[in-house]
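The form predicted alone is given below as one chain in structure tokens.
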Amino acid sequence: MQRYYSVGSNMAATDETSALLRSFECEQNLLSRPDGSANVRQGDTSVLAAVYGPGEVKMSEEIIDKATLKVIFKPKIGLPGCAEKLQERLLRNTCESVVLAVLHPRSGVNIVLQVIQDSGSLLSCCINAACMALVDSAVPMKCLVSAVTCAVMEEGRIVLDPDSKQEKESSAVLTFAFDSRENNVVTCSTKGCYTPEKYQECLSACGAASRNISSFFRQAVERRMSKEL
């Protein structure tokens, strides 16, 4: 069965921030072969994503108490490079930090992310389609993770969920992921240069921002449960 679902921000724009997101579609249960799969798309930015296990695991891979998480990041043109080694690292890093591996030690789960369209605020999506494939597949987690992109542009302004141009144009580009509970942060990368303070602006804004996306996660997975019931 597939679904869709939208959001948006509702937060108010300031002369600092433009606090709009991009319009934000989900849709789960695409391919019959993984255990979970979900296509993530912000704006013209899309992703899918496929979750196999927890299954079994090469030997030389086991850990005796809990289980292994493996993220592969297929680039859309091309064989994946340093940057999409780095790019696997976060994901497996943000992954690792909400789901339960030590309920299936000496098992594997597979993560497989391939770009679809890249149009800005990439990583952000790859986290946000990765939490929702994890979802479908009903792997065990602590909690959901959220993840917002924005870029700090020549003037000081802050702009949410930026495009491909809007990225080009900026002095800096931040990525944060927040959990579903207290909305901590679990993964933060940057890009470009900024202060201490323009920082926390970003972390803010984007922390606030997270929310939104956190409850849209939520009212999925809860329309789910419901259809399945």
Second form
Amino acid sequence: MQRYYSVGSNMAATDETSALLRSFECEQNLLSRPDGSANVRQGDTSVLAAVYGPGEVKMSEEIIDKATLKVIFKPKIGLPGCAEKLQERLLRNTCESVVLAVLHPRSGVNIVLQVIQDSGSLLSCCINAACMALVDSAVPMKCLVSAVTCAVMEEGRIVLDPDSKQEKESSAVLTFAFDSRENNVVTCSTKGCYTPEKYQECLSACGAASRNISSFFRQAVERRMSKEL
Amino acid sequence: MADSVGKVVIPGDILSEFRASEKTSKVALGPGLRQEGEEVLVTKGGILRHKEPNLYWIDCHQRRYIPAKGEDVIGIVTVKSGDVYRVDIGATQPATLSYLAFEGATKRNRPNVKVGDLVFAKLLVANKDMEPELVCIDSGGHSSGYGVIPADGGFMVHTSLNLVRKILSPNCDILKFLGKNVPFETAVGMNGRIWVKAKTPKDTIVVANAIASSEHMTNAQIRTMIRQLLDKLSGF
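Show the form predicted in complex with its partner chain, please, because up to now only the form predicted alone has appeared in this conversation.
Once more the chain from above appears, this time first in line as the rest of the complex follows.
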């Protein structure tokens, strides 16, 4: 399968043949009501993220020395259940590690994620969308976070950024989130069976791909600001 | 560092080689920059700006207002409680405004402020750990332009904070050029709220629309846009 890593209009294939991401698109500031918003599309997977904050927070959720982060995950159909709550928690912990919450004590930052289309690698798309929406809202952050999903196929091949068909056929699906400064792992979520060696292999493949996403994020911000330069 | 000024930076970028002022050998870091140990980090995505001699900050498109001491804001009075008014200024918390902080106000002579009124005020206290506090007088006790905005035909528009900074900068001539053609009154709050009032409601709408749509325009584009609006207004 031929896959490309897209940076806006110019398509550039990454070096490894199996380590290619689907086309990656990002649109910022597309909603008028929230303080920041972003739509990230990875292939056919599309997630819309909105950030409200730093704003008021319920008395019961107030933290005295930092901002309260809240993630609301809205699935495409139906009501959010247990799996969605787990997803919310994972996303909240990921965002908390990069947001400088101490700068806005006793306030709340709400992140709403609406799934528009799920064609595999949903979690990584959600993390990327949340990160771009946070940058757009200008909530102070330590650094950016970029996430990559990979699937270990039955025969042992690793596919980066799998679509839903590949995810179904695979023996394991792993998602890693990395910070943009030192490329350290922030979050790791896995499903299925894999060997420790495969895990390391996936980690290094995703780490390399996350650098591309980080540089794409920089270009996305540059494009957004290009009018003011 | 000198080469990053005027360029886009993203959170996590490390900056170095700041130009310090010659007198004090200090560097002033504005919004979006933060010192962590020996390094200076960027915390917001935007354009790095520099002002002589030693001031650095990030210019970003933010919508949420973070109160800063001494800034002029437009607030909406939401609650009257005891001897203070609670005023919504678009920040995380409502600000307080003492009824004594008006020109000529005394314990016996309270100012006439109702819930829902707009006030143009200055931030006296703005601190991340404290409630913001507003005043409608200067240090000499005079109103100097602050106070309740009369509710007789004006209109308030919400814009981004970037637009407010833009129209207040001396390089931007939108207010001057508009004012030459349509006389109007205006109050510009740093919290992204702009109040305008012209002679007729029609003129007010034109002025408000012109200001709201000028965010991503250059001076030349603004002039063209205003000319087109004025042509429409006079019936061409």
